[in-house]
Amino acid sequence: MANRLRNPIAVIIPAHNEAAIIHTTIKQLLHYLPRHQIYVVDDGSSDGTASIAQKLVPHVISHAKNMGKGAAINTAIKRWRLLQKYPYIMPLDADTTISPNFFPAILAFFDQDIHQNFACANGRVVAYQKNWITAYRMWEYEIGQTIHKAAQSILGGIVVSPGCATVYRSSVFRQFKFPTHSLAEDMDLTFTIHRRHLGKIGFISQAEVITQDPSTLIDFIHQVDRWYTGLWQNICKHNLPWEGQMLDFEIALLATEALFSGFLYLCLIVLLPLSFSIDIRLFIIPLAIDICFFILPTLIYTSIRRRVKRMIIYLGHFYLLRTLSSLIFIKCFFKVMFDQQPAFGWFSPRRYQLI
């Protein structure tokens, strides 16, 4: 058992119907933190989540009904006066496992930030490997963080601080509450930190957490749809990409690339029935280039780094999920941008306001 770290971090676990996993999550967390630094908010659960948590930690409170992750975090901060007690706060998803190196690496990072230039620090998210869907997510995390997030960290334009792997300075929550009005609260908070110039966002690659990801295709589709809808909501809310920050550049680059890929996949699907009447090389050559110069090298890299030998056999499955994700991205773009509800949408009667 690792030595428990007595440090100034309060961990908040918002939990809705997590009876199956909350015991394991807290017990594992107790290896590194004293129990009084762990705060659980039972967000309207109906499965006994609160009673399980109360047997392990002293700080447990329940909402009468499900109010959402952001509201649960805000309840914990206010109820236990965490801003007055701790310099750092970590909201933690109930299905996340912390690695032994997480807290030491994060605290070392903040200790070196003597001028307090950084508002928060992100760790690396790793996925459990169960089947072809979780293998895809493992590959997606590895490449996204190794390439995109590392570059965003250097440029000062990190797009999202994941809810399972981010430690914030308490001063962030003295300025505003955790967002509650979008489907991607973590991204909403990240954009707000950029927009209000509250500080930089760091990425500490060696500080790892392991998270549970969807293992069925239906759950995968629902998660991706929620993520992409939340992305476009926050693009509208924070007036991206029109304010000249590095965040605007990153979002413009990523969104343009994703929209182009989505429309490209859509065109290929439409043209597929015509493939036998036109030059088949129009399909084979781009596919071969993509496989040889991107998919295979990154699959091999992820397989070696995460010690998952079977990942290479999922090559065909990965193309299916990439195509599906791209089409969902386009769908969410149109769903949000042309939404006539007052909540969001570029062409809606009223735009989001920062709260």
The other form holds:
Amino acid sequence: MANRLRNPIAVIIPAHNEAAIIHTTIKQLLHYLPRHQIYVVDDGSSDGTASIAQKLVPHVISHAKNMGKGAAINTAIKRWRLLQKYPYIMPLDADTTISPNFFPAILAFFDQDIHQNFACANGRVVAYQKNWITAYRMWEYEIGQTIHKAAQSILGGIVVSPGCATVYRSSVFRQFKFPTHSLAEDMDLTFTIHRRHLGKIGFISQAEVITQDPSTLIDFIHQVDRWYTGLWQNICKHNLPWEGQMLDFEIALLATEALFSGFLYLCLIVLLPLSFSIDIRLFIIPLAIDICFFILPTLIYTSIRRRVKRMIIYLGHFYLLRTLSSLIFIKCFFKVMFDQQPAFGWFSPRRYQLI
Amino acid sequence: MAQPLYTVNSLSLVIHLLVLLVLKISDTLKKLEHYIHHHIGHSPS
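Now show me the form predicted in complex with its partner chain, since the one above was the form predicted on its own.
Expanding to the full complex; the earlier chain stays at the top.
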């Protein structure tokens, strides 16, 4: 294809039991990159992921046993000497679809960074729409990136470079390996970039990737549990929020408010049976304010931006997932603070074919 | 991991929105100042 890139980016796809989706992901990626720039590491799969990948690209390697996403990326970098061959490295999740504008927008960004001030560039993550659970995630991503991340990008305090939408300068991996032994490797790497002053983190809003997020409640709970556990692990590991960087301020703000909200939801659930005996306005007024000034405007914005008309009717569902997320946040806080057992490994929600 | 931490809560949303707003206003004022300096400031009248 005419718009395929010549040399600059190596894409590493770490995969564990992704037979259902890896073919689609690689085929789609081949529209934008020549096949020799795609590197697949099968991390101990038992479903034939490696043999599917081998039919499409020449660079495929398998771990005999499951070692984790970070280890798979490090294997690719070492085995194929990617740091010597490419100025940019992009780890890509096996469930991620790249938009046509992704690589041109990212490369244009790096081209403008003449003094190499930026260590990496983040694209925008869009959730593939399937049902009310993925709609919630779509809403979270849209608002989180349009408002929070846009502000963090200007202030220099981006808290996570998503594992599925970030292109790194190779120089980052010359200084240290991709983190292992973490439930949120991408957040671990982002914190390390801040702490070691390796460079700024850019956010390129128009460079989109589409991800498959959980479409069942069980998968949703598992994923959120994993993310929040990873967050608290990284907060402890990187001594947040005590080192005076913008990152510390951001994490302090977000985590404190999320903890407060979690306890608030917990109190509301406990007090709900008593609501008949106390003034019902105590519940109704805050709820009305929240709906009118926060939920509805952001839902309408996302609905128009992503052309998902049904999003408005999921209002009640969103409250359920929001409450659930807040409670999981508290649970993970206590889990990490009082149980120091390090946990890591793969989590893949049920995959589905993109239409 | 993406950004699920952000939108669970609204206070951080308002703070980040205000940051964006202030930066936008500041940027607009700079552009206006630049425009005035180059167009009106050098006017023959």
